[in-house]
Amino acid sequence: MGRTLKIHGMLDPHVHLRGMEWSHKGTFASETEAALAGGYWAVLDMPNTLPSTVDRPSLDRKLSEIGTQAVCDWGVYFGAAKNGNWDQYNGILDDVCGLKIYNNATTGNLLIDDQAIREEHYQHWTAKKPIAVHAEEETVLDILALVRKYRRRTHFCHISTAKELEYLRAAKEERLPITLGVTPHHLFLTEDDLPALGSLGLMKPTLKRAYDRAMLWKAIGDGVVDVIESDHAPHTLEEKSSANPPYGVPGLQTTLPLMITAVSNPNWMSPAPWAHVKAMLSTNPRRIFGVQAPPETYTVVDVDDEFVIDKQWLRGAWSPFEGMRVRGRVREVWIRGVKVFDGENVLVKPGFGHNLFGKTA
């Protein structure tokens, strides 16, 4: 074994588990255990699995399978409804982690394009919780604005232009209450790449120019970043190669590799590197949804292991990284003084990860 990392309490705040109407793509038993060998302790996940997380008994069954299913600690978004759910909010505020809003297309149901309605929502949601949002170029000024008006907590998701960020940087100068995150697939691959990708890079945002991405590594360096997420959103290669193929890709085990082989480069943007990857992975996704990790509760990765993403290392049957060769080996995880993974084999049954707001339905 190489040198190793150890980081406490890695939190993914943006996934897209699969299970109830979805199961075909997926299970929470079978993403947990990729948020494990991914090196993750907890996962935030997203409301637009079907059925969409707009509501209680909707929110009660996926609390349910969740807590049945799940291997590693977890939480779960309310979504916000273009028809109207705010009078919902009252009653699921202590079981869920935030609300997210859909502000520009992505999959499923959840658009909601009428500012009038994303006020509403802005207007209803009173908790301390953030307020997470899918929102893309000029759309980041509509939202920017309802956060000036309401002081309500918002982070943005997947940024992924420069013209995004500039927007965000502002923000930032004025101290309203936001935060961003970026995710690996627009650090490490732009629109360049869709030939040789194929259906396999498709995801919402897209990719962008190698200027956006640029930025965005500027961005990490400059501080303005403060979360790198996965939006893991698994499909199936039979979905990915139809003739009318989803959005989304898989992160959740190749997030860690991918950010230690950028933090060992030697031009790295910031002083304190290893420090700074960890709190991107961990201390602030933490501090940003108000969680605490367990007390002995941490990862360890050999941070000069160097592999190549194949088939035979992934848990899914795909990953847009396929093939290329990063460095970052997940040795050991352990949740609550439990060693959970061991580098190869999940060392838990289904139904050991807690939910980390509210309780189980």
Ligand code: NCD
The other form holds:
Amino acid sequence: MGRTLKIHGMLDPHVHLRGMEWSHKGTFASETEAALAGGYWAVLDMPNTLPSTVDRPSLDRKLSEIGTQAVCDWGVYFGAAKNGNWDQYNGILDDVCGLKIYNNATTGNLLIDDQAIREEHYQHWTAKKPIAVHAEEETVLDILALVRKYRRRTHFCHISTAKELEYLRAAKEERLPITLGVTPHHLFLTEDDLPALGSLGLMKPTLKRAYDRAMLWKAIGDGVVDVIESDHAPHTLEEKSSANPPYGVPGLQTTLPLMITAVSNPNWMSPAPWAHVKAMLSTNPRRIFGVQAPPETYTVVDVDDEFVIDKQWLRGAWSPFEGMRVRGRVREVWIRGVKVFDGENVLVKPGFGHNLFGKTA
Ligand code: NCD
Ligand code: ZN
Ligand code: ZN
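For comparison with the form predicted on its own, provide the form predicted in complex with N-carbamoyl-L-aspartate.
Everything in the complex follows now, all chains and molecules, and the chain you saw is the first one.
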């Protein structure tokens, strides 16, 4: 074994676990197993599932299915609906990690492009829990106007362009209550990879130019980026190779090795200090969502172990990073004093995971 690092309570605040009517893409069991294999203690599940998490019955169905299947700890988002579902808020606040608003088109049917409806959601949502937004380019400005007016803590998901960073840097200087996340695919891939990747390189936001990617790394170096989020969004290879491929790529298993690879390579664009990368994977997301890691909850990763991301290591899944040489192998994951992953196998049964929010927490 090479040099090892210990990371406490890794939390990915942006995953799409599938399950329910999309169980052919993945289940709450299979995707939380991918989370453990990726070194994560906990994940927060987005609401653009089938059914969408937009009312009490759909939330109850998700809570019950994820509760019986999850092997890591978890939380779920409530989804803002375009027909105005704020009348549901009072009844669900205790059971969710936050609200998600989709302001640009992507997977699912939760797009809200009417600023007046977005504003109603901002008006009705609680000050106690954050709002996460999918907002690209100029839409970032529309959301910032609402943050300025209603002062609701807002997390900007998967920021991918230099322009968006410019807007959000200015908003941070203005002291608006905002945070932002970036994904490994926007940090490691660009549109130049699209010919080789084909539809496996299709996701929202799309892959951008090398200049945008360089600005993302610069923002990490400057401490402007708060969170590395995988935006884990599995689809089957059959769906991805169809005439109308859906957007999204899996990422839970590859995020930690990719970040360790970047940090340990002095030739990489921006060798961010390890302490900062670790914060973006654990303490920062925990602070944003107001959760504490339980005692004896950590990941041991061998930072000297180099390997190629291939189908066998991916446990049957696919990845846009297949063929890439990385370093950083997860050796052990512990949750609440229980060894849950030994580097090869998940050691706990479905249902081991706790809800970090709500009655069952
Ligand atoms: C996500 C999905 O498939 O659920 N797709 C994606 O391309 N990232 C939705 C999203 O995060 O926008
Ligand atoms: Zn999104
Ligand atoms: Zn997403």
